[in-house]
Each structure stands twice: as C-alpha cells, then as structure tokens.
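In the form predicted on its own, a lone chain appears below as structure tokens.
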Amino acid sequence: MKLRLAVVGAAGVLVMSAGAAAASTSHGSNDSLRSLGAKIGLRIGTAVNANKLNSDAKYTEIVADQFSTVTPENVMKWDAIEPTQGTLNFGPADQLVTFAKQHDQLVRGHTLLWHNQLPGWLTAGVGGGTIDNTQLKAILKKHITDEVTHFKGKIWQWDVANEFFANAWDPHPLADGINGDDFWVQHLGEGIVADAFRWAHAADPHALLFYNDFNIAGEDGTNAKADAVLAFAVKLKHAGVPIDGIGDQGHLDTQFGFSGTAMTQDLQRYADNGFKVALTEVDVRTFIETTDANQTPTDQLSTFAQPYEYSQMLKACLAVRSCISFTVWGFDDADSWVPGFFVGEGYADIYDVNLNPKPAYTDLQQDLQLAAHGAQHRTGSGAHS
C-alpha cells in the first residue's frame, strides 16, 4: 500500500509524498469513510474477499469507494501462496495489489509468520519428521524473503508476526507472556519472531513492519497481554530489531465488557514507546437468530451496543496521533468469518448481508466528520520517518 501521490525514488521504490493523504479522496465520494479519514491523514481500510473482487459489482464498488487501504483476507497467507512446495502462486494477491493501485489504495500485507493456514506439505513434513528444525527455519526464511521480495515497494504495512502471545485461557504461557504451545515457538524458539522481522526488513527496507494480535488493548478486561506485548516489542526495538508498529485486531463481542478509555490508553502506551499503531481487524459480533439469513440480533439492545463499540474503537484511534490506519475485517455480514467460527453469533460488520450500510457505518462516518474539526493529523507514515 502506498500513500498516493507516490513517486518513484532512485532505487525504484515507492516513496510517500507529503500530499499523499489528501490525494486518497480522488477515488472516494466526499462523504465516504476514506475521504473523511483523509482529512486527518487516517487510512480507513477493509479486509477483502478476493473471490468477490471484480466479480461482484456492488461489493467491488464499495471496496473502491469507501476504503483507502485494503488487506488480503487470505490470498497472502502461506497456504495460498505456496500450496505445493516450491510452486509459488502470487496471482490472486497480485490482482488485489493491482486493484489497490488503480484505486489509490495502500495494501496491508497479511501475514508472514502465523501458526494457522500453513501449507499441508509443511505441517505434514514437520509432523512426519521429514522436515527437521534446521530445515524448517531455512524454509521459513525463504518463504518470508520470497513473498516480501515479490511485493517489494507495493506493501505499506506487513503483519510480520501474528498472534504469538498467550491469552488468559492458554495453558502454557512462557515467562514473558508468549504462548509456549505456538507451532513456531515449539520448533524454533521465541527468537524466531525477531528473525522474521529482520528477514522482512532485508527484503523490503521501506515497508512498515507490524506485530499483530488480539486483546492487546484491554479488550478482555485486563492489560496482562498488552503489558507482555509492549515489553517484548520494546525489547526487540532496543536490540535493533526493525519493528515499526503494533497492530491491535479489535475483535469485540457485545456479550463482554469493553472500555474505549482502556483501548486509548494502551494504544497511547505503544505510541509513547516509539511505535506506530493500527487497528487491523475490527469487527463487533453479537448473538443472532441462527435461522435468519439476515443475521438478526437476538437482543435489540445489541443493535445499539454494536455500533457504539465500533465508534469507541475509532475514537480510541483518533485520539492517538500515531494510529495511522483503522481497518474493518471485511465490511459485510454476508462474508464475515464470525458465523462460521462462533456458533450462534454474527452481525459483526458495518454493512448487512445485502451490502447496505448499518448503524455502525453511520457512526463511523459521523465520528470522522467530527474528527476533521479537532483530531490531530497523522504524519510520518513512511517506514522510518
């Protein structure tokens, strides 16, 4: 992703210009989320279902009009990129990157190092003993290097490492809060996180490199995980590891409590320690009538709670100048991951199953309209500015 107006530097990489944020309005209507966010230099994004892009006209129109940054929902994950060892399939991801360029959008690359959606040949090889730990590390380094190199100059932010820290319910947290049961930690140790950042930076020194996780801004009612992530990230930075930012996913559920104030404070803590921050996978789920394809909430109160919590997350981002992007994890209920993962829940997005905007959309729109008259302008969106 590049903040437009991008210019090509001597090395052939895309460089962000000072007028980049304002230029994002050229492909959005004046009251679109992207245009309103551009007034303060905030990128508003969505995860994109590559199967629907350019095949569903209304879906494609909304992606182009409403958002100034896009995240590939699946097509940059390892199982999609290298389903067969040694055969790289960049086609679907290339199509998304091309779409983004055509519509003056930036791209968040997602994700390089994660324990899920690994190719079957890799997990089978490790499990069967045909890939030992030394080989595994070499294979991982090649994967990160190949993918980042392929997209060099085309990615604004990479989610380099994803979901390494233990939650309250995980049985084997390590002393520093990392999940001891993580696939990569079990085989290569927690130092592999630093290695991943170094490899990604070597392949594209101009991309912003993020650590990405959930419940790291007080969403679960405790700062234990946030404290652990902050301490670890600071340790990496002090060791010279090229980590630029912290991405908080922002997956909420209306059945649990949520404090926008706590989120603001945690995002600010990351910023105060020299990190850019982003809300990377925002959605708010609730219980729904499972026999209703429209994902109607079972409790009318949740129709007020859902947009309120969206608004609280955006306001937390707006309050922290180092928060440079706010990304919803898919914008429409029809394509949401939630009903397939959380039984009996849904209604998580800002558009309904028929691609009509919901109250959550309107609340975000109004918050951005007000922010133009008071929120600080986001600056320094380049990799090392």
Ligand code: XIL
Given for the second form:
Amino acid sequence: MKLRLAVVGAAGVLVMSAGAAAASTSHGSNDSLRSLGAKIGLRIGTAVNANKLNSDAKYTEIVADQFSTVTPENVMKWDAIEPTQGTLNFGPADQLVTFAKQHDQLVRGHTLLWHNQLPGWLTAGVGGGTIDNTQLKAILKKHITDEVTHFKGKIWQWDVANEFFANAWDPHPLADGINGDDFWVQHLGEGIVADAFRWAHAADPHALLFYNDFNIAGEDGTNAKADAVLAFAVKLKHAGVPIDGIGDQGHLDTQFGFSGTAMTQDLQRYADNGFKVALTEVDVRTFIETTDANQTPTDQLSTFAQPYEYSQMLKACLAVRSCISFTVWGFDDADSWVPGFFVGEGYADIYDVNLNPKPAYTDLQQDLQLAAHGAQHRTGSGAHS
Ligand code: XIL
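Since the structure above is the form predicted on its own, I would like to see how the form predicted in complex with this ligand looks, so please show that one next.
First the chain shown before, then all remaining chains and molecules of the complex.
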C-alpha cells in the first residue's frame, strides 16, 4: 500500500503529516522546483550570476532552495578564466562549485569552445598574426585541458562546444550545416569540435559531455538546424568521439511562436539516437515598456504566452525520459541578459525584478507537481458511487 506522506492544505500548500520531515531542508522546501523534480529524477537548474551569489541574501536563498543544478552564467567562460595569457583565475567559479556542493547541487560547466567571450589577448593575437593556427590549436588544447582538469570530478555536464551550427540567416553554412564563418572553424576547421570532446574526456572521463546550441528542437520552424546537429552528433558518436548529450538552449521569444510538440519530437529523436538531452538556457522574452523598471509587457497577452511557452518546454522535457535537466538562464528579470541583448525586450524569467515568483514559476511548479505525484484518482465520478 502506498503511504500518503503529504496532504494538500486549505491554502493549496503542501503540509506534511505527523512524523514526516520538516518542511524545509537543505534539499529545498517541499514544493520547490528542485524537490518536485527530484521525485522523478529531473534536475531543475539555473544560471547563476556570480556577483549576486552571497552578496544578495534573497537571490542566494532562492538559488539554494529552488534548484538542484547550477550553471555559471559567465565565470567559466574563457575570458573570465584566463583574462591574461597564462594567468588562470578560477576563484569565482570555484566559489560557485563550493556553493553547489554545500547545497547538494550538481554543476553544468559552461562553456569550453565558443566564438564569444574569448580573451582579448587571444583574438588580438590571432587578428594581429602573432598567434598562428598551429599555436592557436595548442593554446585551445591547453585551455580545455587546464580548465577541465581543474574542475575534475566536480562537473556533472560540460557544454564542450557551443553554437557551431548555422542559422537560416547565416550566409556561409558548410555542407553539414556547421557555420563556415565561425571563428574556430575558420582557423582550425570543423574537426576542432571532435578534438574538443576528446580533450575534455581525457581530462575528466566521468563528466557528461554535451553539444549545446539554440533553435535545435523545432524552434526555427524548418527543423533544418536540428537535423544537421543530429546528423553531426551521430557521426561523431560513430567515430568514437566521446559525446554524451545534446543541450537545447531554449531561448524563446513570444513574437515567433513555438511548438511544444516539435520540441518533444526533436528531443525524443536525440534520445532515440543514444544521447542524453537537456534544456540548458531556458527563458522566454517579450516586448516590454522600456521606461518601466518592472519590465511590464507591452501586450497583455504576453503575460499568458510567456508562462505557456515555459510550460511547453518543461512538458517536452518531461515527456522524454533521457531529458535529465531543465535549466533556466537566470531566474529573475532583474538579472536577465535579455534587456541588454534584445532591444525593447525583457520579462523573460520566472521571477520578477523584485525576486517574487511570476506565473511562469507557478506553471512550472504545477507541471512538476503533476509529474511527481500524478493527479488524484476521482471519487464519486461513476454513475453509482
Ligand atoms: C550570456 C550571458 O547571460 C551574459 O551575461 C553575457 O554577457 C553574454 O552571454 N548563449 C549562451 C550563453 O550560451 O553563454 C549566453 O550567456 C547567452 C546565449
């Protein structure tokens, strides 16, 4: 017989029955996203702004209470790790790793090979001709080896390579869909992606190694990018390259529409080909009143579309057994990257600018509650009860 440990109180709050554990533990309060996800083995994560951690008590409390995996938003990127050539700065990332351990969280390492946020000395050296391609490859190998070795045993999933595939608007895709204009591809050829996975695996054989990108789970309408990523990943796997998973970033914008069904099918397709999958950078942006610090949407319907798209993404992940984590790219609008990168847009996160939960939070929580507990069996629904 199944023991019922919890009953839903009058206010809709989970109340523990006598003898059960206290409501709040270091593993998150009972109705937190992380606790609900834990019941089905799904990690719920957030990108973390290292400057806010431990300096903002409410922010820090939410990271600890709601999430079971964390991703450094910036502090593991190459420009943060090696701002001066040969001088490695692991301090801020180490702090996050320590925090995660204290709070029983796993870490997604982000990211080893990307065209953005490279150190100035590297891009200047390549541009100015003082770093040739042979040297560049050696420098990259050292970077990946040093960083993965430093964090060996402490990283659950590494985003080894990030954003290599061309979008419909990129002018020079290669035959297999890789972006021919990518910095790394231009200098070292597309084989560098496989090299990165091999180097990362050699440095930490137990970390799960992911390829990470956006618009690779049906979001672009054509699915061309998803097809290309799948074919490429399968080719790597068959060649013996140590690639374990595919991460779809999940950066959505309410103006473009979205199909949860397409996302589910694409995630399932990666899974059917032997890959773990993860939603790695989920947020849903919309147009906002830019003069208003609260990031109020210009169109009231966005306040429904925004949580809907969050919920659809979570359900896509829930539907696919190999989807092992669902990570939001920051949880509060005040710290979101969106207003700085997309003119006139915001309201992208699940907490508002004052760190209070928004409808998107409540929808994720409800979805996880149903996934974790199921719906109660109806009573009195038959003709004769
Ligand atoms: C963003 C961060 O959120 C910003 O703080 C930073 O200035 C730029 O990068 N895809 C990725 C992330 O893989 O690393 C990016 O993060 C957002 C898009």
